[in-house]
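In structure tokens, the next block holds one chain alone, the form predicted alone.
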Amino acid sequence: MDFESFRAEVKRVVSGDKVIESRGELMLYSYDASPAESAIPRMVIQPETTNEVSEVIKLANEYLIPIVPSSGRTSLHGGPIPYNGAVVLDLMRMNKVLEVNLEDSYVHVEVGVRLDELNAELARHGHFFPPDPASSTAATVGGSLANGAGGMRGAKYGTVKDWVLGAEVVLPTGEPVFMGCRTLKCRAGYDLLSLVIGSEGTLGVITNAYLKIWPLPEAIVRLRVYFRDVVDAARAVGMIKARGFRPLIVEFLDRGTMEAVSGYVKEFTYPRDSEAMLIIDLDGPPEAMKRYIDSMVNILKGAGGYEIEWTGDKDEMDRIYMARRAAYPALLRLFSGMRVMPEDISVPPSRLPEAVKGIGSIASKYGLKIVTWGHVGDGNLHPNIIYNPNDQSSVSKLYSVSRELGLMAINLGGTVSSEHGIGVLKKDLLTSELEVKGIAQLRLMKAIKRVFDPNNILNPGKVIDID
């Protein structure tokens, strides 16, 4: 590993203003939004073209320099942290919307474009890109593809992997290839694109992509309903789906979330006998909305819901949604001096009642506060573990709680990671999940990593470890 030679060669293929080496700036790339241990990169490179990405990765492969792709850095699992003296490849300069094609229903976009910026552009054409992680103001196309992001609308539209037609990918050898197609139907051999989507930058670096787009809904109505029993709220989700509804969003907030928000946002109040709240968006043609609302209200009342409110007015919809939007900053304010670890489990919607009961039992067992919200329309729960980073006992309990939450999800037929990814924090839990589903998959994953990246230079140590 000859870093100085690599450094000199990099400055030959990219201009000096695209290379960061000052310690102060390098520290900005030493962490993500997770509690994973930080690490300062040896340098940061900011390419602007696929060719520059290709040349840099070729050099990294030649000189055996570990390289970590990075963009919005909203990851919650340590995926973009540059361990082992790695170099960061910051893709934020690649931020152009290259084409909006309504006839073929796609947008061609570079990976540094932020999701909210993308949807602002698409809205001008009456369309949108459905995946919507909570960090969409900062999250980028590249980070979302690398992590297989989801979000609130996943209950109806699925996750990012369902919305990618094709992408230009630079392999760990530096070779650029186009994976997938620009057509909705595509059977061009093995689906390598689906391997790269969600691989967390360990198999290739995506530089631009053709994403499917969808017309904006004609009308949306937002409902809010409270429940006196958290299990009733969880059970309502299955009842909604069994009756044939596929809401745009179904968001769950437990009592701890509502308490935190009420202390953070003065305008937000909730019934003191309430243990949970659901926020539900229904979309469709305007003439059908009254029928949808009437049916939904009947379902919710039958599930134990009360104080049901609904509106199609944008300002009123924002008021209802304020509780969910403010949840994370409210927790940070309420537990000042503590830290919040957002977990990311999923279970089949029919098992949500068992899951919310299990979360309460795990919190009681370890004596740590867990505040839960989630995109429950597809079974995705985010139990937020409150812990003291300066108390070793609290930190130890954090990892025990995280593991028990993951094992509970596995036992209920779910998964340890819905949309945040594996990174460095969930590698052991991934192994536990694969032991249930078939541990031979771990052997195949390691073999795939070796085929794509024989020198293990691309984001090494993330997702899986190579023996």
Second form
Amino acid sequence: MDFESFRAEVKRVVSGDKVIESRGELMLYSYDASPAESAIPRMVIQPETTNEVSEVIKLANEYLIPIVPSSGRTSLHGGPIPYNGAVVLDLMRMNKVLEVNLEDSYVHVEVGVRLDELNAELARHGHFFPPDPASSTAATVGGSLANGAGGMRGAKYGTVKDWVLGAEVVLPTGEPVFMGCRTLKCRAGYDLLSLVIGSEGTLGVITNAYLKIWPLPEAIVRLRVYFRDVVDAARAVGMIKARGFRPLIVEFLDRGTMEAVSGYVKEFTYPRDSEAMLIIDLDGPPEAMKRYIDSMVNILKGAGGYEIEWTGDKDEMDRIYMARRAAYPALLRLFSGMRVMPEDISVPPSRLPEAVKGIGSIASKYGLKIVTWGHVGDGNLHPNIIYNPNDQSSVSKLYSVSRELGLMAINLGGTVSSEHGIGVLKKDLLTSELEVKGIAQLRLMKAIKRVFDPNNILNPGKVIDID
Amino acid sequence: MINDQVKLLVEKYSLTRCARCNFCESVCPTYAATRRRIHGPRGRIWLIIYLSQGIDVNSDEYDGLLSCLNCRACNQVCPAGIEIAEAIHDAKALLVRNALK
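May I ask for the structure of the form predicted together with the partner chain now, the form predicted alone having been displayed?
To see the whole picture, the full complex is given below, headed by that same chain.
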């Protein structure tokens, strides 16, 4: 590894103002939003074009310099942390919405555009891009594609993998290629694009993408319901789906979440005997809403729901949603000196009652507080583990709890990561999941990594270890 | 000596509460203009923390702190409720006072 020659060559292909080498600024790339160990990169490069990305990666491949692509750096698993003197490729300067094409129903966008910025632009055209991770304010198109992001609307619209038509990808050898198609149907050989989506920057650097877009819902009605038993709330989700409803969102908040929010937002109150709350959004034509609501209220009552409220008024909808929106800030402010690790598991919706109970048992076993909310329409739970970063025993419990939650999800037929990814924190759990599903897949994954990236220069050590 | 003063500032605003979610950067006008993280709230907060730990900050990074417009957009979106703009303002005052000595 001849870093001096690499540095000189990089400055030949990108201008000096796009290369960062001062220590303080490099340190700003040493972390993400997870508890993973930090590491300072040797250099940060801020390319503006696919060509610049390609030239830099060619050099990295030639000089065997590890490269970590990143943008919003909001990851929750250590994926963009530059271990072993890696160079960070910061894609935030590639931030243009290139084309909104309503006739062909796509948006062509560079990867440094944040999801909320993208949706603000699309809303002007009456459309939206459905995947909506909670971090959409800060999360970018590139990070979302690389991490297979989902969000609240996942139950109805799936995750980013369902919304990408094609993408320009720079391979770890530096060759730019266009994967996928611009058309909805696409059978051009093996589906390499699907391999790259969710590969966390280990198989290629996405520089721009053609994303599917969808018309904004004609009308939305929001319902709020409480349950005296978390298991009833979880059961209600299965009943809603079994009756043929596909709500836009079904958000679950446990009692711990409601307590935290009420301690932070004075206007928020909840019935003292309730153990869980669901927020449900139904979308569709305005004339069908009354029928939908009547039917939904019946289902919820049948499942043990009470104090059911519904509204189509925007301010009222915001008021109901406040409980969910304020949940994360409430945790950060109420548990001072502590940190919050948002876990991310999925189970089949029919197994939610067992999962919710299991989370309670794991919390008691380790004596750490876990506050759970989740996008339960698709069985995705976010148990938020509260730990003390300055107490080694608390940190070690955090990792034990995280591991047990993952193992529980596997046992219930679910998965260890729904929408956050594997990064460095969940590599062991990934192996555990593959042991159940067929460990031969780990061999395939390693082989795929070697075929894409023979010199192991692109985000090495993330998702899987190849040695 | 400036490190000690910066340490007090880090404590006063409990800057280490930063959960590094980066919501603040998305509303910051100076970050939007330069796309350099030293010109964004999350970057500035962590530069202040690094200063308090005795890590040297170079002139570009000082500029990053000084370029804050004090518009306070970051304060509005911070889930941890950190008074980011005020902390940066105090840090700027410390740096300038120190430079004038």
